[in-house]
Every structure is written in C-alpha cells, then in structure tokens.
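A single chain comes next, written as structure tokens; it is the form predicted on its own.
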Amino acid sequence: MLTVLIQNPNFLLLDEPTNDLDILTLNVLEEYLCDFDGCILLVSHDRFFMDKIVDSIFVFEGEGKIKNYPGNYTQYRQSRKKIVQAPKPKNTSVSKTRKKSSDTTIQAKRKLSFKEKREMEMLEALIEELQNEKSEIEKQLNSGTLNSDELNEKSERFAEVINQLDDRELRWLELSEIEE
C-alpha cells in the first residue's frame, strides 16, 4: 500500500483497510486519508473509521437500488431513524388501499420475530459495551505506560474486541434490514 501511496494517486479503492492494523498505524492511515486530496472509495464495517473519513455513503437498498447519501454513517443512521419514526399519511382511495394491503403483506414477511427483537436489543447493549472496551484499550495502548507483556495482552484483546464488534455489528445490520 505504501508503494501506491508514494506515487501520489488521485483515486484510492480500499476494501476493509482497518483490518489487522494496530492503533498507531490506524491513526496514521486516518490522518493520511483525511488529508488526501483525491477520491476514496471505501468499504468498511468500522463505523468510527467511516465517520472520520467519509463524507458520502452509497446505500444498497435492495432489488438493485443504490442511493448516494451525503454525510457519514452516523448521520445516515440518524436520518433513517427519523424517517422510520415519521407518521405516514393514511390512504383513502381504492387504488391506494389495494396497494397498502399488498404492502402490509410484504411488511409481514419482513417483520422481526420476538426472539430477533430481543437479539437486536442484546446486540445493541453488547456493541456499546464492546465499543467502550475498545476505547478504553485504545487509551491504555496510547498511554505509553504499559510494559511489553501488558502491551501484547492489550493488543491481543483489542484484536478480539474488534472481531467481536464486527461480527455483532454485521448481525445487527442484518436484523435492522429485516425490521425495515
């Protein structure tokens, strides 16, 4: 990757660039990408990384539909919550009523079961715990006060936390797609 970056490209295509990076390297990559003057096409499950780097998101809505959303991942999720929470107007005409009844059959297929709702709630709590643990480990690793054994132990735990976080976030995203 360094040999490509040294050539001063104007377009970068990155697939999960944060995988297997230590914190220092991750920070250097974030700084470089924030200062990068060209275009970056990035695929990542790392929400924090995306929030720092991206200013536009391609959202795959299903059935071959892709929407360009201006903003970072957190802004996108907040806007989706507002859309879902907004009251929908009632349909009064016959043709719209038929459409509404067909829509409810589609929605019935996509509804979360009780177990899936509970799983989603548990995932949200677990993701928050893992994100807090990740932040705490990052602080400890950046403090410079750890000896080599503690540093190795914290680095291994950091990698485990990231893997668990990725798995939980992926499952949460799957469930949130069903919920819509």
Given for the second form:
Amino acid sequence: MLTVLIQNPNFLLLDEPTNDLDILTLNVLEEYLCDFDGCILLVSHDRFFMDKIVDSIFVFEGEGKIKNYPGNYTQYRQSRKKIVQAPKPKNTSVSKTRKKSSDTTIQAKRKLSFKEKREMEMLEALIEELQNEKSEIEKQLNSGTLNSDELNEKSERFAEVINQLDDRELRWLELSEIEE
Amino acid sequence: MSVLLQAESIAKSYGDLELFSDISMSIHKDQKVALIAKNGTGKTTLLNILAGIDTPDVGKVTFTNDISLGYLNQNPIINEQNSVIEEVFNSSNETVKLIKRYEKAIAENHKDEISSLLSEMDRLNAWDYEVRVKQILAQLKITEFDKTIRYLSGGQKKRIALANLLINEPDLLILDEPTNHLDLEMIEWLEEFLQRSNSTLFMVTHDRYFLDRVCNEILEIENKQIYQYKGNYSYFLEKRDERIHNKNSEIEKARSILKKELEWMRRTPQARTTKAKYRVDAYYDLEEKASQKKYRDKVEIKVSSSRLGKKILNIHNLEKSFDDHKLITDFTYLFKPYEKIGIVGNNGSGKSTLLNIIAGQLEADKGKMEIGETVVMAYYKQDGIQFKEEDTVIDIVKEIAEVVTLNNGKRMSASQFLNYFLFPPKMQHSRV
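Starting from the form predicted on its own shown above, please give the structure in the form predicted together with its partner chain.
Next comes the full complex, and the chain you just saw is listed first.
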C-alpha cells in the first residue's frame, strides 16, 4: 500500500485495500484518503471504509450494466431498499388478472432462477404426495372402521396435511406468477 | 449469566516473541464479544487457544460442560475429498442429518425417498429448521451440492465452513474474520443473522459495522494487556479515548515529578543513605513509569499529489466480456476532479476488471479511454505487488523514493513516512 502512495499519484485505483489491516491502521489510511487531493476509484467489502471515503457509487447491476449513484454506500442501500419495498404492496393488492395485464411490474418481468425452478419442481412433487395422503385419510375417515383414538389421530393429521398443502400451493402460485 | 468459557492468566510466546501474558477473560452466555488488536499481536493464536486447538504456555482455559462449540478458522479445516453437501451438513445433530438426506433426495429427484422422508421430517418437526437451512445456503450462494471441495476456491471453502457452523447453531460461536471472502450482500445478511442468533459469540473482525451493530462487548489487546469495554464500537471509541487520555496525563505527571526527583538525586548524593533508600527506590519506579511510551498524537500531514488538471479520465462506450459473460457493456463516464467513487457488485461481476482496464493492464473489447495529461495513476491491488523476501520494509520503500514531498512543501524521509503509517523503526528493518 505504501509503495503505491509514495509515488505522489493523483488518481488512485484501489482493489480491496483494507484486507489485512487492523483498525488503527485503517483509521490512518482513511484519514489519508479522505484528505487525498485527487481522484479515487475503489473496490472494498468494508462498508464503513467506503462510507467514510466515497461520495458516489458505481453499481454493477448484472449483464454488464454499470450505474452511477450519488452518495456513499449506506445511502445507496437505503435508497435501494425503498425501491425494492415500494412495488411490493402494489403487487399484493392488485388482483391476479390485472397483474397479468400489467407487465411492467418488476416481479412479473423477472425470470425464475435455477434454484426457484428446482423449488417449483420440488413443490409439485410434494403437493402430489400430500394430495394423495389427504384423499387416503379422507377414505379412512369415511370408511367408519376406525376407533375413536384412530379417528382423533387421523383427523389431526388431516388438518396438518391440509395446512401444509395450503402453504405449498401458495408458494407454488407465487413462483408461477414470477414465471409469467 | 452463566460462564461458558474462562481463561485464567494465559500467556503465549513464539521463541523470543511474547504475544501476550497474564491474560484473563471469560465469556458469558448471550454475550456477543469482539476482540480488537493490532496485527501481529496474536489474535488468531488467542482464538486457537480458546477454541482448544492450541495450548497456552502458562495458565488454563476452562469450558463449561456440555456446551457445543463452533470455530471458524481463517483457513478452515475441511475434508477436501468430500462433496459440498457432506461438508455443509456435517453434524451430529439428528435433524441436520435428516435434512441432509432430504436435500440429497430432492437434488437427485428420488421420489420414493422423498416421500418416505416426509413423515420423518414431520416427526422431528424439521420443517422450520429446513427453511432456515435453505435460507443460509441461498444467502451464502452455495448451490453446487455435488461438487468436490477440492475444486473450490478459498473463498468458497470458507463460505461452506461458515454455512456449516450457522446450520449447526452451536452454543458458542468463535469466528475469525467472518466477513473476509464475503461480498457486501452476504455481509449485510450475516450481520442481521448474527444479531438475531441465539448463539454466544466471540469474534475477531475489522468490520466496524459488525462491531457496532452486532457486538455488546469489546476486548482490546494493547501492549500485551487486555482491556474490556462493555459496549459496542461507538462506546469503545469513547472509552478508549478516555483511557489513553488518562494514561497520557499519568505519564505526564510522572515526568514532571521525575524532573524534581532527578534534581534531588543530583543535588544530594550524600543523601542516599538508608534513611532515604525508599525515596531512591521510588525514583526508579517513577523512572520506569515516566519512560513509558506515550501514545502518539495525531500528526497532520499530507503527501502532496501532483497537480490535477481539468481533464481526468473520459470513458466512452466501454465494453468487455469474457467468453459469453458480459462484464461491462456500453459504459460511459467522465471523471470530475477530486471525485471519490466506490464500486459495488457481486463477486465476479467485473469490478476488478474495470480497474484493470483503467490501469491499462487489460484491453477493452470496445470503447475509448482518454486520460488527462496531468494524471498520475497508481494502482493497488491485493496481491498485486511481489516483494523479494530478503528485502526489509525500508528497502522496498526506498527503492521507490528516498524522500517524500508533502503538500506544504516540507519533505519527509522514507523512514519518517513509514513511521506515520505505524511502522516503527524496528519494524522497518525487519524482512517482509
């Protein structure tokens, strides 16, 4: 680090300069960089360090897009949280049919990730299992051959199965909506 | 509050180098403790001792019976031959074992196996646990379950070791630099996770937001002594300042008394009789106290930078991809003087690539870059500079410049410059 600073530069490119530094040294470095008479472009996973030094942010948003945001890291995160939270209530209040027509919402445009696809396939298998179990229990309950203990046990299990089915069907719906 | 772990006057040296001596501390249940110290003062050694991997030369460490301990090392010890799923779910906990079988069955799509495990999962009430496990794996971006550990990068290995610890939820978590190798999103998530966690925590970290938001107690090792602060980072800064202030005025006071004492010692050599012996002894005590090193005051210096003109760096429609992977598309930016910009993005999104292109170490696929005439660029990257091992610190710096010019026109020798960055003369002459 020092060998870089000693060359009297006026444009600093820094890639993870905080690694291996203890907090005292970090403070000295920060002080130096804050007062630095020149440009700095830095990559760091130390949020505190970044907040102290930078006055704007380049964000790699994926697919090669780089966007410039004013403010330091914490300010950027806060403004992003607001953006992410804002469209959500809209989505839930809008009815399903309208959602399909309004294709501008962020969620509707997104494609399913690999993990989500896997989860969906999983859910389908699970839902099938649960439905089978549900109809099995239904049959038993209706058969009239169960004693009272068994009846209790089965009806409890029945409620549980229905609950789980509900949860999983809901999640499946959520995922399928993303895909649309 | 029950004590989980206690260290009594432990000491450790490597050869001549004494790392610490007579350190006593205890960790109570539900505490979230951070350890702060300068590099090279034995933080990792202390963690190793507390975790039972290393032994102290003197003193002892006692664990409360029956507590489970999880330790995240800087270089985690994991079985290279295992697959990711084996390591992530490496546990003696029944529920974790079951979730592992379940996840495996899903990954391999064994329908019969899945359905037989379902009731098992119900029986152990494992669904909530499973949701949590899924969340941990998703946040730490661990997806390729069947890959062998050996083929993973150091960062991935560390994430897997971390995931394993978090899944196992031990009573006491000891973490050595948990934020290294994580990207910003993961760090933010981990911060929230640890805040909510029921585990007692002892960690070394340089992430000051962790210190401030996760920790409720800070231990500092300085001059081989341990100081305890019952609060977060803000509290620590305040109290540390007080402590140094007190210490300095104590040294100051000792110095002025010493001056008078010195006069007395010189004036009355005949006074050094048995009667005055106590005073002579006291003098030597005092001398020791007064000769303690005072904490450095902050020095206001700036290295002058070469003057910067109006035109800095203009980037037009820059593009770069590796194979089919687009890292930068159509990036245009005109740098303004004195602008300070941070770069944010997931690992592998192309942050370092952008720096490399600007530094001229990498060719862009498309686009134009104009660099102003007055610009003197300097590039620091983590493993960028190779030093000859036999060189001393001062050699390396002198090779670049003997004298540094400060912006008020004053000049500073390479040695003074090093001192400013907390390299005392002794360290300057040690080998890299």
